[in-house]
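Form predicted alone, single chain, as structure tokens, below.
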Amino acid sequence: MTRNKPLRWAALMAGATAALISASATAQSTKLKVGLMLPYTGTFAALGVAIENGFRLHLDEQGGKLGGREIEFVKVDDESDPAKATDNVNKLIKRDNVDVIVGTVHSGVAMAMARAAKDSGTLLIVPNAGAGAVTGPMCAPNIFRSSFTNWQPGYATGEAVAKRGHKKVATITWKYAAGDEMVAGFKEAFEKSGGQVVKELNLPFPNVEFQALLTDIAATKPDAVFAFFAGGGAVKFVKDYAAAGLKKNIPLYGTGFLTDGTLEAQGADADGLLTALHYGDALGTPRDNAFRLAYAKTYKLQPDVYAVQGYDAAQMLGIGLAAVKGDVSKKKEFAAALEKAKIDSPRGPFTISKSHNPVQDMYLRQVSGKENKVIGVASKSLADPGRGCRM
């Protein structure tokens, strides 16, 4: 009996190992639950739809699987409402038991999502919201961004406006995290080049009553105006700016969100506007041409920056999953794979910074007809400073 003990022990160990391998294989053969927490109603509804479309397009290109895992979606309309954000994200994590969360557009909502992801360890990929804190003080090994920080397009626009010789500029935006941070990025670059921001104007999100502020701009007579608005608010601002007669005398600049996904509604009022962003409608590269053709065929729509960010969120998830063979519990290995990857994006190749934000070219674009045509590079390989990130 004594002599048989080692044999029995070896058999038990072999059986246990086989059971673990079988359990792991079973776990990886189940569907990966991806929570899409995006705006499907309200000011940013079109942006949420474009992000989801882009994500699904890449998934379809991979035969419906990422890292060997089929994807099951759980969707939540976050309504761009920070007051509902904590409850919404906790439902995905605790009730629906999602493996990964993809979202969102509104920076205030994204902050609540980042807190919940950091506390629970759930993988989070942010496909738009640029709140600096997400990849700044709140950075974590399980939190990634496929888009930008608010600082990046703001800073790039500040550089571009300064290079065009303007000295005194007024800024206008919604009074919330995205607006504040884009203006701060713009000021940092513009004032570094010797420019001066002579007036900072704002109004509560999502208010679109611009008339009093436009009157103020007319009275101030700056060399130029820098604006951040998006979605329906961007449409109304551009049209109101032109209607007030300001476009003729005071050049209007903005981060690309001012004219991305909005040109159809803005019409001739947007023509000639200059913006800076990490994507444009006329890059002309084989990668982007293929993406635009596939998107147009699938959705009967032209893609915009939001579609690209959704597409790249799926690419990033696929890269991480491939490295861990579909096992999302291996968060360190997942993060390591993305930190050394070069993502082959329609926007052009980009890498991920130590704080998990894209390091990317910021293009200078000019509206021509219904396109944001790239006319140059405003900032090459611009990396957000990741201030406050300790990881």
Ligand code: BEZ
Given for the second form:
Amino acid sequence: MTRNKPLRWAALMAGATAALISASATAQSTKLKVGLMLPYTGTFAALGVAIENGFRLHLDEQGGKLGGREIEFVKVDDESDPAKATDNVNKLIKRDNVDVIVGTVHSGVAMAMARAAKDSGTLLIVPNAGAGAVTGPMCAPNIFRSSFTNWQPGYATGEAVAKRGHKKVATITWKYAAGDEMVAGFKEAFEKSGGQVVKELNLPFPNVEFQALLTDIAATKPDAVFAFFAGGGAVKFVKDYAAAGLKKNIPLYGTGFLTDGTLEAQGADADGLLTALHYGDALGTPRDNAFRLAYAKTYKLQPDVYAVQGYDAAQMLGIGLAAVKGDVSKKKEFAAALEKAKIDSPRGPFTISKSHNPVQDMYLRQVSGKENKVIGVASKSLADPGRGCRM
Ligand code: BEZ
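Now that we've seen the form predicted alone, could you pull up the form predicted in complex with the named molecule?
All chains and molecules follow, beginning with the one already shown.
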């Protein structure tokens, strides 16, 4: 009996190893479940659709597989509503058992998603929402972003507006994390260069009753205005600003969301506006030209920054999955692969910072016809400071 013990032990171990290998092989031969939590209704609906389009375009280019695994989607319309965010994300994690979550657009919703991802260990790739907390105090080895922090385009626009010689600026935005943080980034750069923010105006998200605030701007007479709005709200703001007669007297600047994906609807009212963002039209690189052609062919639409961020979320997932041979439970190896990757984005190559946010060029763009023409680089290789991130 005693003499046979080592033999039985070895047989048991071999069995267990075989079971583990076969479980892992089964996991990799099943489809990878990706939860898409995006806005499909409301003022950011078009942004959610563009992100999904971009993600699917990269997946199609890879023959429908990332890291050797076929993808199955589970979709949730988050309505850009932070009050519903925790329930929505928990449905994906606990009911649908997704392997990865890709979302979202709205910073307030993204913070609830990051909390749930951090608690559950579910892999999260944020394809837009710029909330600083997600890659700041809430940063985690399983949380990544393919987009920006709100600070980045705010800071780049602040530098650009200061360089144009403006001294006194009024700011206007929705009162929530994205608006507050873009204004803070703008102010940091603008005031560092000797400028002064003389008035900070805001209204609740997603309100678009701008009239009283525009009257306030006219009375304040700043040298220029800095604005953050996006989607449907940006269309209405740019049109109302021009209709109020302000455009010809007080130059309007913004983070590029003010005019991205919105130019068809804004028409001539957007002409000439200067913004800063990590993407723009007419970049003219072979990489971007190929992306734009493929996107236009597939969707009969021109891509925008949101489409690029969705495309790059899929690229990032593919890079991580390739490194772990499709086994998403290998979180350390997945993260290590992305931390050393150079992502070949249509926006230009970018790397991922220690806090898992893109380090990227911010372009200066000017609206000309239906394009946000890139006219220069506002901030080269701009990295979010990742304040509060401990990993
Ligand atoms: C945000 O909420 O973080 C956001 C929404 C739309 C465009 C950019 C940022």
